[in-house]
Amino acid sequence: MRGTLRGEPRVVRVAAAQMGPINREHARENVVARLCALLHRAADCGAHLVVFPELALTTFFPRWFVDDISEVDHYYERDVPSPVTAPLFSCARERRVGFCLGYAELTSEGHRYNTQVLVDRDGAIIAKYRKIHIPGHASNEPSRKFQHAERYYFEPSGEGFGVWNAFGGRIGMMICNDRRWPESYREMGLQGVELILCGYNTPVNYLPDPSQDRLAGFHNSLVMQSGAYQNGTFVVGVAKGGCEEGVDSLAESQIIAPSGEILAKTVGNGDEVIVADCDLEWCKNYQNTLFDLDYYRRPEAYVRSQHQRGPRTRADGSPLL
């Protein structure tokens, strides 16, 4: 163990900028009033980083099937910034705070993934993630309530969880249901992870096992804050939330502290801000003893989880070697 705690505070001022519904009648010049109005807010509060939630500029259009997906091409971006989306970069410019945006987007070669970019306290975007970890369904299901067809709206990204030096730090992102999944964090930590910045849109109903819809709000909590202390990062949970459309979605936005502590949590479900001073310097007190990965960790015991998707058993139930 290398043993080196806490050297000089770095301390980033990040706010989740937590969003109630969007509708299909909103107009994208509205919700990017609401999102420079969100930036305004916390940039009130003395935030550097602003996190705004997964498809932040649109209502959940998956939650509706389509025969002909180009019907639903408006709601995807193909640049960013955009003559629509230019005022919030604006904003962040005459404010000097970055942010994390949620959109879908549509690239030139026709494909369609579910993005986040950050973007520095000058407007100018440092990284791009695409959501690897897409739930749901790829067909019409039209036995539901509401559809959840993401895997028919997006393509998983085969671009890897990335790590980019920004802010004073190691800022790493992912998106909705990477949360779920221990490798997301993994992944970010075997880089020195020291922000992770996640959005996501949850259904409080789970249709395929609603025994679950009561645990929404613990299993939110409970991925991210695992996933904050097992490698000693911060992470920042940023929701849409409230009854959007009809359904109901999770809110309890959070900022987590690598011990796993939640240091701010939202307390509505609409558009909220909250705030928490994220001193980096705090990783170092995980990754370098309990989470000492370069010394704990033994990658040769791990064969399975490099090679394969799901269980393997034999006939009588014992595992495959």
Ligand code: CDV
The other form holds:
Amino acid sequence: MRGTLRGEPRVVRVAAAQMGPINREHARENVVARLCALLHRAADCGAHLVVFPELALTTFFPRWFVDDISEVDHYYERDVPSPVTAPLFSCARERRVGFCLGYAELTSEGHRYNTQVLVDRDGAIIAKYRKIHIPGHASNEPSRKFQHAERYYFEPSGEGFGVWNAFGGRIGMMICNDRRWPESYREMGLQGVELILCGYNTPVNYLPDPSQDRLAGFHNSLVMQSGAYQNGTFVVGVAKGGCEEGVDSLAESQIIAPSGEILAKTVGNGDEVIVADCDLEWCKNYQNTLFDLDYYRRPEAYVRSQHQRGPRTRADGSPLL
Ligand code: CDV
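Next up, can you give the form predicted in complex with the named molecule of this protein, since the form predicted on its own came first?
Below is the whole assembly, all chains and molecules, this chain first.
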């Protein structure tokens, strides 16, 4: 009979450090001071790892369009750590707390990515992930109340979803819109992921279809809980919430178990820390039973998933191969 074969507990105490708004005029130094304060709060709770939101160093600048992209170069980091972000790395070293941080990256070759790094308890970067599913639009849409021009400001990563040995387990990362796609979780599931870290900025008003607005929180939990359960992994989703520059963003940061249950969830939409003990051995209850991927998956039946982007049908609705 297939069983869980759980070993000795491997507990990572994980903190989700939700942030409230960052406005345009907020200096990077002040934002880093806020991040340090959150890291100290997490450390006071005994956390080993603290997860910050997507684009945690700046306002969510894709909500404005500029014709000359170089005008917004100041929102991007050329180096991390840099003199301005170094204090966060020092805090991490001093408190022996690792962290995961999202920011806009401008490479020396001129590429622009929406990026997240994983930093160990010695303050050293051990992994970098660049966002793959870039939502929104690529040109100015003046009829919108606000822009979501991520497809103008960022290129999609071609590096795929990595999983790294860290914090005594298998850690993966994804960023915001990635969490809505089952492929993100499954790519990491196939590398034995046990803990997925995800920062997000999710406007509550989805302008292309306002009927979804009332469901923003439901959809947020729905995708992360199902991704966790279907791959037997913990998922940590961390928001930059509240009303930032007139745009309301979803909070509801949460830490989800491999059972799909929510272990901790924020109650407000400002700076707030929640903590959960994540015993990575719990993943085995699912990865060695119902979701034993090696035993039960049927990749030979999933013929379209790898190469086909969207539905392809003939006029009569029959599938096109
Ligand atoms: N930053 C994001 O990726 N936001 C998207 C919005 C545009 C839907 C999200 O999936 O939450």
